[in-house]
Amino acid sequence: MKKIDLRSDTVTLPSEEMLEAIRTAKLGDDVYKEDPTVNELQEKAAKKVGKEAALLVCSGTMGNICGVVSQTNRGDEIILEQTSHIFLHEVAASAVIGSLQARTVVGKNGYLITPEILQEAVRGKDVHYPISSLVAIENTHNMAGGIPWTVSETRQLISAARKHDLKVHIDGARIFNAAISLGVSAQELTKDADSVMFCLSKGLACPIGSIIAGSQEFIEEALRVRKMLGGGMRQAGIIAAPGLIALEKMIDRLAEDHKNAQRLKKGLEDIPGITTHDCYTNILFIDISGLGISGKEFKAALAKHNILVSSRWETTFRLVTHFGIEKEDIDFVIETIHNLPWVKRKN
């Protein structure tokens, strides 16, 4: 029976094609700037995003520790939204790697950062205050149920940071799947900010690997970051050659997670003890509390037919679809939940 994990996209695996071109990539010493598949991959990147310059990083949250420690100084006050995977799930990086404090704010409805919320947020100068100097946001914000910033919501709130003299970082793990969603190049969501990074190891589905961009002047700093963290690889066309089928293949394919994920939404949300959130583009967040079960009991339920789910709370669980996600595969996992014990069926 498949295994069918809709825990992230990050449990994606390489395509066929992938797996050849690592087979056959024309490999050089990249600390060196010598390996000609990365520098390949980092200027085609950088075009996909429209900034100067890119770089190879090990993973998402490298790539964020490199755009914000680059961009700052030590005691600076960086803003992040509250739910935001910089302040959650980076174990502290900017505070421990950067000696940032971070200051958090509520987002509307979960994610956005309007210019009035940054406005509060901005600290005024004072010997007592740390100072404000960059402000990082999510896009697709993952804990909102992946939904995209637009081109507006984004353009206001890097107009709102460029009158306090603060920097914008993107965290773009997913931007492509926000540009696809809002039927828009990812360079329109990106082109002010002064850096971005994007996985390559989510639904883009290479085995490893994020990008981060900019100016040439950002990048340079970003690779001593890079070298601090021990980031900085040798033969790294490897991961890089993958990344390359990825910019080619894979964005406009994530339409197809899309897809999906409106489907399982549509077949779960008419279960009576089951809410569907609002789902945007290849996140679905489902509570299950109203079957008067536990969640451990629901995952374990999901299990015995071979689909993995993962909870963010004790009964609310996410659910993603990604590259090797078939529309069967969502098929079986809505009748799978129908016939579960606990559902009871409308009449």
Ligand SMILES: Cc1ncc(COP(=O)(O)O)c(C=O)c1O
Second form
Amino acid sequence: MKKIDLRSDTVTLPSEEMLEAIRTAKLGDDVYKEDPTVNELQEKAAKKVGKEAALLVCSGTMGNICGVVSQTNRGDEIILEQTSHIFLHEVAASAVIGSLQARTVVGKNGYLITPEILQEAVRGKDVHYPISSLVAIENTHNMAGGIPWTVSETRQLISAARKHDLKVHIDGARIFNAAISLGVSAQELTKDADSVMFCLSKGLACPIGSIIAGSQEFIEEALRVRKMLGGGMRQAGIIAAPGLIALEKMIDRLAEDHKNAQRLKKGLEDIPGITTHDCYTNILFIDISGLGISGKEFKAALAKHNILVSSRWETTFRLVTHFGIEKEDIDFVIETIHNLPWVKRKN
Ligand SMILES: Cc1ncc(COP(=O)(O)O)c(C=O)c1O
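I have the form predicted on its own already, so could you send the form predicted together with the ligand?
Starting with the chain above, the whole complex follows.
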């Protein structure tokens, strides 16, 4: 029986073409900047997000650390949405590595840092205060159900940040999901920010790797931070080779994942006891508290059918569609949930 793993898009496996590209990649020492495949990827990746330069990093977390730490000074304050990945899930790296203090804000609708919210959070000049120096946004915002920041929301935030002399970093782990769902180019969402990180892994299906992009000057500094983190890699062309395929061939297909997520929502929304949240891209949150069972029981019941889901809170689950999950798999998941004994009893 096929395993249908909806826990995250981080579970994607590389395509055959990617594996072949890894095998045949031209390689060199990337710490000497002599790996031709890495150099090609970095040039193409920079263009994709409208930036002068880009750097291949090991992970999204490493990319965010490079982005945040290389544009701030020790003791500065950075402004983050309270459910952002940087704040919640990066092991306090900005505090540990950058000696930065996080100022969290509650975003409108769980994600949006409006100019007003930003204004409230920025410190004035006072001998008691740290210096506010950067704001980071997350597009798409994972914990708010994969919602994309629109071009206009992004522009408003950036223009407000400029008034306060703040740098803007975009955690764009899923920036192409945002672009595809909004029908705009990724560049439109990123070009005005100082730095953007996006993942080649996750929905783009590479086994490893993320990109951090910005001005040439910023990338020189990010390179130092990457080296400090132990992220100076040698024949990294084996990571870059599938990255080139990801940029060329895996972006447009994200629309399929979005369609599948909508299909899943539609198939589950009429089930008594289950509430589906709004779905924007490839992430669907559902709440099963109305079934009268624990999250553990729900998870175990699905696991018996080889369906894996991850819980966010006790009875709230995040279901993520991605490369390798087909329409038929979604139909199987819907049917399986419909046939769970607790659902049947409610019907
Ligand atoms: C929004 C967001 N940013 C950053 C990351 C970090 O990426 P990585 O797991 O490659 O470190 C993730 C990972 O899931 C994420 O969802």
